[in-house]
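Below, in C-alpha cells: the form predicted on its own, a single chain.
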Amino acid sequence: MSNPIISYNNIISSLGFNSQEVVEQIAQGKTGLRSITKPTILEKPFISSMVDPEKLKAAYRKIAPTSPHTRLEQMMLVSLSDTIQKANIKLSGRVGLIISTTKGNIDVLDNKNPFSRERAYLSKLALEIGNFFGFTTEPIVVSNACVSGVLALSIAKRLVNGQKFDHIFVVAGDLVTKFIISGFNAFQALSDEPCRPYCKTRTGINIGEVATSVLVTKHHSLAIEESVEIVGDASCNDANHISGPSRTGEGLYRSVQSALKEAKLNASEIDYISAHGTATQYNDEMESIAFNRCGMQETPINSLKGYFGHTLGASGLLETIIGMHSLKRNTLFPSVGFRELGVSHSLNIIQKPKETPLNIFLKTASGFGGSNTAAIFKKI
C-alpha cells in the first residue's frame, strides 16, 4: 500500500501570502516577529507576527464572498482558495475538509465584536469554511492544543489509507487575541524580546498568528515538486499535568519510537528534525530529553518559532509546510536566534543555513495537557 502524500499548500503569514514567498523569506533569514503595540489585546507592547489587515482585506475581496466572515474565517478561506484552486479536484462525495485550531473564532466572545457569539463554536466556524466551498461532506474539526496541525495529518492519512476518502483537504488557523496574549502573559511565559528556542539567553514564549492549508491524497499524479510522503506517525498523551510537559519528556519519546517504527527507520536515517522549540524553559529541556533518549542528539534541528512565534493549532502544519520546502531545496533552515545552547542535553541546533542532500524529516508538536505527536516525512 502507498503512502498517503501531502502536495498542495499555502501560507497565509505576515512574512507573505504564499508558501514560496514566506519560504524565501526564511531563507533570506528575515523574521515575521516585530513589536506590537495594541491596548485591545494587552495594555503594554508585545512581540508578536500578526497577518497584514489591508492584506487580508484585499486578497479576501478577490475570492468573492457572498456574506461577512470572521477575521479568522477570512484567513483560512483566503488559504484555502489557494490551494483548492491549484488541486483542481471537485469536491465530491470522496472529498474531506479537516480544520485545524486551538480556539478558533474566540475573539467573537469580546462585547464589541460585531459577530454573533455562536461563532466560537468550532463546529460553526467549520461549517463557514465547508460550505463557502460547497464541501458535500462534513467537515473534521481537530483541536488537541498545540498538537492539532500535525495530529490533522495523522488523521487524514488514516482516512485517506481507510479509503473513506480519496482526498482531503487541513487547513488550519489561530490568531492572536486578547484571550490567548493575556492567558500566556498570566503564565509569565511571555518574552519581550523575539524568541530563541533552546538558547540559553531565552526569556519565554512570541504567539502569532497564520492561516494554511495542504492537500493529503492517496493520487500520486497530484504531486508537485515538493510534495512528501507521510511514512509514519503516532501520537501520545503523557498526562503529566494541565500546562507542564513531562520532566522525562515520556510522551515525545513515545511518539517518536512509535513513528519510526511504523516508517521502518532507524533515528539515524533522519536527515533533520522540526521541533516544537517554544523557547520556554519547560518545552525546550523536555524536547532535549526526549530527543536523546531517541538517539538523536546529533540530528540537526530547528524550531521556526523565531520567524512567526507560536501559532498553536496552525504551528504544526504550517512548520511541515516549511519543512517539505527544505527538502526540496535541500537546505537547513536556522533556528533563528539561537546563541548558546541552554538545555540540559545536546541537541545539534542548525545555526546557519546549510546547502545538503535531504530526503527524509521528523516533525514534533507537544501541547497543553500533556499531548504529543510525531510524523515523518519522505521526499518523492
The other form holds:
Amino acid sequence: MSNPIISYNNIISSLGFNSQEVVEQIAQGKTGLRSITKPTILEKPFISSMVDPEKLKAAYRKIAPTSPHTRLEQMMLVSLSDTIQKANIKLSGRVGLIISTTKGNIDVLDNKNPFSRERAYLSKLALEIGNFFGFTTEPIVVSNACVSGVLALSIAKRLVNGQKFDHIFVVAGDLVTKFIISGFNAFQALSDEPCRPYCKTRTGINIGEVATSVLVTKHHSLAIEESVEIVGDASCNDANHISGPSRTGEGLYRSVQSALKEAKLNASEIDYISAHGTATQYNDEMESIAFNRCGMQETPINSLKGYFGHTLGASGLLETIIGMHSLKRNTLFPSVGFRELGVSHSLNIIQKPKETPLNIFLKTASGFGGSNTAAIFKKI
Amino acid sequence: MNKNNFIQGYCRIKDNTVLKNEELLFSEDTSTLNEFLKLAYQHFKTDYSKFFKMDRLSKLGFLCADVLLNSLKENNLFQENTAIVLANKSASLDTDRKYQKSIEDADNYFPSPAVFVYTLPNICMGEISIRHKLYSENSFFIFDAFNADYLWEYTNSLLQNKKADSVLCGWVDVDEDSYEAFLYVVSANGNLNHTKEEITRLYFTNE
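Now that we've seen the form predicted on its own, could you pull up the form predicted together with the partner chain?
Time for the whole complex; same chain goes first.
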C-alpha cells in the first residue's frame, strides 16, 4: 500500500506569503530575522521574524471575511485559503482538518486584547477556521509543544491510512507574543543575536512566527512538482525530564529508528536531514548524540531556525515544506548562522548552497515534555 | 482489516472521587482540587516528590494514570510499549491564566520558568512517561467535548501499525473550578470491547 502524499502548500511569513516566494528568499541566502523593538512584548529589543501587519491586513481583506478574526486566525485563514483554493476539492465528509498550534490565541488573555477570552480555547479557534471554509468534519487540534507541526503530518498520514478520510488539510501557526517571549526570556534561553544552530559560539534561541498549511491526500493524482510521500514516522518520549532534553538523545534516536523501520530504509539512504536545531546548548548537543547513534553523522544536515527563528507549533510543518522544495530543486540550503561545530559529536552541517540529487529527507523535532518526532519523506 | 482490540481497564477522577473500573477507591470532600489530589496522593501511597512541583492538570493526569497503570502492573498486564493519547477542552489554560497574571502588570512582573513550562498540555504526558518509563508515542488533542470517535480511530491506528502494544488514552481537563480525568488502556487483550459505543458508555455511565 502506498502512503499519503503532501501536495499543495503555503507559507505566510516574514520572507513572503507563499512557499515559492519564501523558498526563493532562502535560496538567495536571506533571513527573516531582525531586531525588534516592541516594549509591549519585551522591555528590551529581541531578535525575531514577524509577519508584516500591513501585508497581512491586505491579504486577509482579500479573502472577504464576514466576522472579525484574531491575528493568528487571520494568518491561518490566509494560508489555508491559498492551499484550499489550489487543491480545489469539495470539503465533503471525507475531508479532515488538523490544526497544529502550541499556544493558539494566547494573546486574548491580555487585558488589552479586544477579543473575548473564550477565544483562548483552541476548539474555538478551530471552529473559526473550520466554519470559514465550510469543513463538514470536526476539526482536530494537535497541541504537543514544539513537535506539533511534524506530529500533525504523522497524524494526518495515520488517519488517511485509516477509514475515515481521503484528504486532510493541515494548518499550523503560532504567534510571537509577550506570553511566549517573556517565558523563553525567563528561561534565559533567548539569544541577543540571530541564532546559530550547532555553532560553537551559539547563545540561544530566537522565537519567530508563521502560519503554514498543506494538503495531505491519498490521491496521488493530486501530486504537484514538490510532492513527497510520507514513508515513515514516529514519536518517542525521552521519559527523562519535562524541560531538558535527554543526555543520550533517547527519544529522538528511537523516533528515527522507528521511522526508518517503517519506511524500510537504512540510515545511509537518507539524503538530507532537516533537524530541529534551536541553537540552545542542550538541544543541539542532544541532537548530535542522537544522530551519531543513528549513524547519520555524514548525512548533510541543517536547521532552518536561522531563517525564521523557532516558530513553535508551526516549525515542523514549515520546515517540511522547505524540505520538499529542497528536494524539488535538488538543492541543499545552508544552515545559516553556523561557523564552527560546537557539539560533542560530529555532524555534516550544510554551510553553502549545494546542488545534488535529493530523493529522501528526514525531518525531526524535539520539545518540552520530552517529546520527539521523526518523519521521512520521499520524492514521488 | 481491523483486528479487535480491548479495553483492559479504566480510571476516573471527578467530583472528589477516584473510581477504577466499577470500584470506588477513594472519596473525600475537600474544597479545592489541589487539596483533593494531595489526599488522594497520600491515600495511594504514591511516594513521588516531583508530584508537588506539577500543575493541576499534570497532577490530575498523573494520579489517574498511576492508579490505572499500577493496577495493570500488579496483574502483570502492563506493557512496556504503551503509547499515550490524551485529549481535553482547555489545553493548559489553567496554568496559562496563572502565568498571564505574572506578566500582566509591569509593576508586578515575575515570569517564572517553573510555571511557564506547564503552559503546554503535553507536559502531563511527559510526567506520566517519566514515572512509568514510557519511551513511547505521545499525542495531545484538543476538542470541544469528549470525542470517542477520534480517540478510537487514532488508538486503533497506533496498534494496527505496531507503533504501540497498548495505548493509555482518554480525557484530562482542568478549567477553573471544574476538573475531570477519564483514562483507559487499550490492547489486544481485555474484557471490554474497544468500540466507540463502549468508550462512550463507560465515559457517561460513571459520570
